[in-house]
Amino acid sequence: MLSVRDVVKAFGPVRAVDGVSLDLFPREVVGIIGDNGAGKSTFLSLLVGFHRPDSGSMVFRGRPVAITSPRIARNELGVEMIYQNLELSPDLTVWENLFLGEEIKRIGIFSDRRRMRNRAAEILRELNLKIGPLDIVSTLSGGEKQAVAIGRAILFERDVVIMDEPTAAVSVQKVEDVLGLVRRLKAHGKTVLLVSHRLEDVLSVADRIVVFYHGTIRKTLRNEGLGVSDLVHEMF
């Protein structure tokens, strides 16, 4: 799906990303772990166009690409990042948040509200959620809000979904619900990058685990028989 080769990003004398190469495949969950300052966030910012690499290359679906802005990442390549704060509008409904900024137009500037509500209901059923398209987002639980953000990725057919600490703001009882949504993204054929300090969550859903250390990838591990102590050992 996406191939990154020898990517470098420096801020002054500090090489935040120092020669990183990584291949990402369809229908795969890749866990990204590492201590604070290991380069994880900067690497992801290159994938979504918030920063441009100083050197290196990226190939998306077999063709070289330059991800120069979040708009190109999202609309032209289908790379969606779901941030820790989710970037939802709490006073709007679920369906309005799903289509926010990408509304279906009926005639000219007029939005097709009925069509969007119906499509939102389909997505919610697909994700096996008990919330409705007319629910106000501020009334939802942390896990339900995470589901709305994930619903956007499915609604607009994003190929690569990057999730930043998806269980950080979720109650212990709802963590498994969020991890179930990650598995559903994989079942939909998506490539999922999961960044989390909760190593047990990464072990629960990841096919491979990439360990960042001082701007480099220290090791890539198949998630076979690993435990939290194994990941901590590789990180430190």
Given for the second form:
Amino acid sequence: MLSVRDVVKAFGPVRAVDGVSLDLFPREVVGIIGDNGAGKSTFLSLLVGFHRPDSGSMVFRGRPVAITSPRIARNELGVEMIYQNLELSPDLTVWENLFLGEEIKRIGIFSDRRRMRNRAAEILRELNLKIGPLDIVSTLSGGEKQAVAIGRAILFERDVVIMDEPTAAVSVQKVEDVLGLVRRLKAHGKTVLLVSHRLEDVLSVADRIVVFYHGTIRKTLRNEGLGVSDLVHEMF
Amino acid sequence: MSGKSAKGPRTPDAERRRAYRRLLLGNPGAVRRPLLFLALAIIVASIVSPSFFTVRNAVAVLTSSSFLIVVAAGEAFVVLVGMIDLGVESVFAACGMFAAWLYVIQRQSTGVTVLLTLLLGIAIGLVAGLLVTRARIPSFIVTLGTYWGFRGLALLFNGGNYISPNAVSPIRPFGFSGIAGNLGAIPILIVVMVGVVAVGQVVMTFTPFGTWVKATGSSEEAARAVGIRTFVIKMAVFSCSGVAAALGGLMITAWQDSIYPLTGQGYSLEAIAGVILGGIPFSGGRGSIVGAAIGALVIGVINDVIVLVGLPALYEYIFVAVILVLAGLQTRGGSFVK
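Can you swap the form predicted alone for the form predicted in complex with the partner chain?
Zooming out: every chain and molecule, the one shown earlier first.
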């Protein structure tokens, strides 16, 4: 679905991403692991349009693309990033956060609040969540906030969902809930890129695991019989 | 004991207290809180001054408060994005002086006068917004600059003197003075004030722009992450504040049938007090234009009671200070203004 070929991104003399090539397919979870400074975050920023590669190419559904902004990544390519700090507006309601920036309009400039609330309620039911569309996001638990962020990806039918440390800010009991949501995204036909330092979480859901090292992909592993120690060995 | 540990769930007692508080006051930013403040102010005012609670006095209070309420409605947009506009009182005076100068001394038509005055308010807001977003100067400093700068400009229009229709011969009554007239039994100033607040609230509640304003105040990073151009939002809210101040200046010029360079002194802080009292925290992100209007009306009620009881005007500052602190207590938890 999305092919990245030989992308390079340098910041001054530092080549943060140094010739990375990666193919992404529908209905799979790809774990992205690597030490700090390995180039994971920079590579993801290229996929979501925060930075432009210095060289290399990207092909989406067979046509060359240039991801020049988060808006293009989201609206034209269906790439959504769920940030580690979730990037939700804490004072807004769940439905306002779900539709933020992509509100359904009525008579030109007015928001169709009822339609958005109803659609939000559907998404929350689909995700099996016990929160309502009118709940204020600041009152939600970490796992519920994560679910709201994931809800955006389902709501707008994003094809590629990038999750940056999704279980880092979640209580131990809620980790499995978040991983369940990842599996549900895959079942919806999405491609999930899961960036995490929690290797056991990556092993729990990933089909493939890509190991970043000094700006390049050191190895791509199929998640068959792997353990944490195997991944640690590849990372260093 | 607060009933709430730093990391654990609330105790049943604390939950019950929270539920009662929410029942009484509504959610943070809801209109219920400022309405409660207004009810309390009216009750106290009625006890202290029996002549307060009459229809005639109510109309007088609403009329005299209409200028502050319009200014507060504009200020509310700025505070909702977590910023502040300290210059509104000077823009209010400068635009009033500009309108009077245009009409009386420059002999422009009513339409041109009103249009150019409102455009001046928008332009001032845009410039302030540019300085905040592009030059990255904190709003506190930019609007402190507009506070001094436009007060100075107001003084320049007629050499520091007031402007009235008598400034020229033959006298030239303000063409826009109709705004100070009546629509049946209702002063048009009140109609304009209600209209401004209604439009502001409709924009906030029923348009994506309103949601983006709250989102920018709640978390600018989150707003930018979904593609909202927050610098445009910030410039727009400063324009709202500017045009509201300009409209207020036109209104008071019509009502007084004259305008002084120092008109509206204290309005900046009173408008901000009204906004905070109305439930919008300094950090922005939640609250309503109606709430801000009600908060400003509480200030107006206090001013009226002070006059009715015969207290010196300086007592207004003391009462507003007390109410501001009380209002600030109910919005605590927000960060300092951006």
